[in-house]
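First, one chain by itself: the form predicted on its own, in structure tokens.
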Amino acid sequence: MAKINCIGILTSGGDSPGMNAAIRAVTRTALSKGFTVKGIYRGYEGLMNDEIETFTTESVSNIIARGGTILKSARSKAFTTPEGRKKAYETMKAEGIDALVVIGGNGSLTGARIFAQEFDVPCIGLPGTIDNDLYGTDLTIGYDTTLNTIVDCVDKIRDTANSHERIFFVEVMGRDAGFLAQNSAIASGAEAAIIPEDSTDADQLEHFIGRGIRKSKNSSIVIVSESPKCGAMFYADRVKKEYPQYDVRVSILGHLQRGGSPSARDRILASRLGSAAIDAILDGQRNVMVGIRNDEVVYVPFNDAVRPDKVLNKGLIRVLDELSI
């Protein structure tokens, strides 16, 4: 294997709180080990278009508390083509970058896996996604902050739900994973969570909502995991049709979930994983995602990390059901 002297860092896909802490950790750990570090702006687009800058320790000063990513982010259609990846590789060679650290989610790490296979480039991935849907790691960078943001919002919505005796359907992010919806429902005292991992038919919906409204509660909060077909509006419309006596509202939290200063837990996680990414390069690891499992750093092959079947603990569904009576 060729000697690695220069490491490139990029962030890709949706931003998540803690990405800057990870950039800081990768940069400073790499510099302390004698590597040159180059920041790549706008993800794979920037790698193709040579939007690259040499980083020093000052480049990452005072960013640990900032949300978003100082490297910016983008979703690149061009990089999904062989021509785009070839252009990225040529830029990488011209810049003298020997290895990449990619911070992102499923799509970003899938791109890194393909790129690594095609051009034999050492790539290390860091799980930067609010969805917590990457396999092989207990937590992803940004998940904890987003969970706390959702809970804070739902606490405020609860005030008006109680005041007006309303049912609120609150839609949260998560794509095909219900981690945010299920855990925010438990943490906020919601009456129900509608998630992809627990298919909900009309009878279950009546069980979730009707039980609380009719028996002991004058309002209900239902957390819904986003879905193109069955989001919060879908369920709200169904309740309006089937239970017209109830006052129903919808709140779609949207992109405010991505923003904000990262929590202490996300800053620590990002710092540990960023440092471990450089350790992985020094150990000759390649084409793996750095994760955390049982509070220990683990290295997960890309093929395993991007599997679509990360399991949600079904016991959480029972807990919410029991606590929402």
Ligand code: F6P
The other form holds:
Amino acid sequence: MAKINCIGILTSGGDSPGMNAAIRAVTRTALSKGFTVKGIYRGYEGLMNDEIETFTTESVSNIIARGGTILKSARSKAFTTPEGRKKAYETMKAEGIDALVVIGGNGSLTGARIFAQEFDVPCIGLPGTIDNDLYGTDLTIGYDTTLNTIVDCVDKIRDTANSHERIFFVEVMGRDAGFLAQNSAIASGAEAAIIPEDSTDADQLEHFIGRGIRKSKNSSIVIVSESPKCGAMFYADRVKKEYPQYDVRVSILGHLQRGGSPSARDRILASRLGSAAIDAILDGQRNVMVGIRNDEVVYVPFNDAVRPDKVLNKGLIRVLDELSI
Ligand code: F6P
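Switching conditions: you have the form predicted on its own, so give me the form predicted in complex with the ligand.
Next comes the full complex, and the chain you just saw is listed first.
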């Protein structure tokens, strides 16, 4: 295996709180082990277009507390094409980058997997997404901060729900996964969650209604996982039509969920995983995502990490159901 002297690092896909802490950890661990580090801007776009800078330890000073990513991020269409990936490989060679650390979610790690196979480039992935939907890791970088942001918002919405005796449908992010919705519902004492991992959307709404909206409570909050088919607006309209006596409102939290200073938990996770990424390179590992399971660092082959079926513990559905009577 060719010797690795220079490591490139990029962030890709939706930004997540803690990405900066991960960039810092990768950079400082790599420098301390004698590697050269190059920061690649705008994800794979910057790799194709040579937006690259040599990083020193100062390049990552004072970023651990900052949300977003100092490297910027992008969802690159061009990198999904063979021509785009070839261009990226040529830049890597010209810049003398021998290995890549990619911080991102499903799409970004899929890109890394294909790139690594096509060009025999060592790639290490770090799970950077608020969705927590990567397989083989208990947590992804950004998930904990976003969960706390959502709970903070729902606590505030609860004040109005109570004061006006309303039903609120609160839509949260998660793409195709209900981790954020289910756990924020438990943590905020919401009355229900509608998530993709449970029964059909219609059944879940029926279940909520069937339990008797507001029989024993003067307000209700339902957390809805975003969905291209039927979001919070859809459910609110249905309830309004069927139960005109209820005062129904919708709140779509949107991108405020992705911003903000990372929680201590995300900073620690990002620092541990970033450092473990360099250990992986030193160990000769390649094409794995670094994850955390039962508080231990694990290395998950890309093929496993990007499976679409990360299991949500069904016990969480029961807990919410029991506690929201
Ligand atoms: O993957 C992170 C995420 O925030 C998803 O939860 C959401 O569906 C998506 O990104 C939104 O993407 P964008 O910021 O490109 O609109």
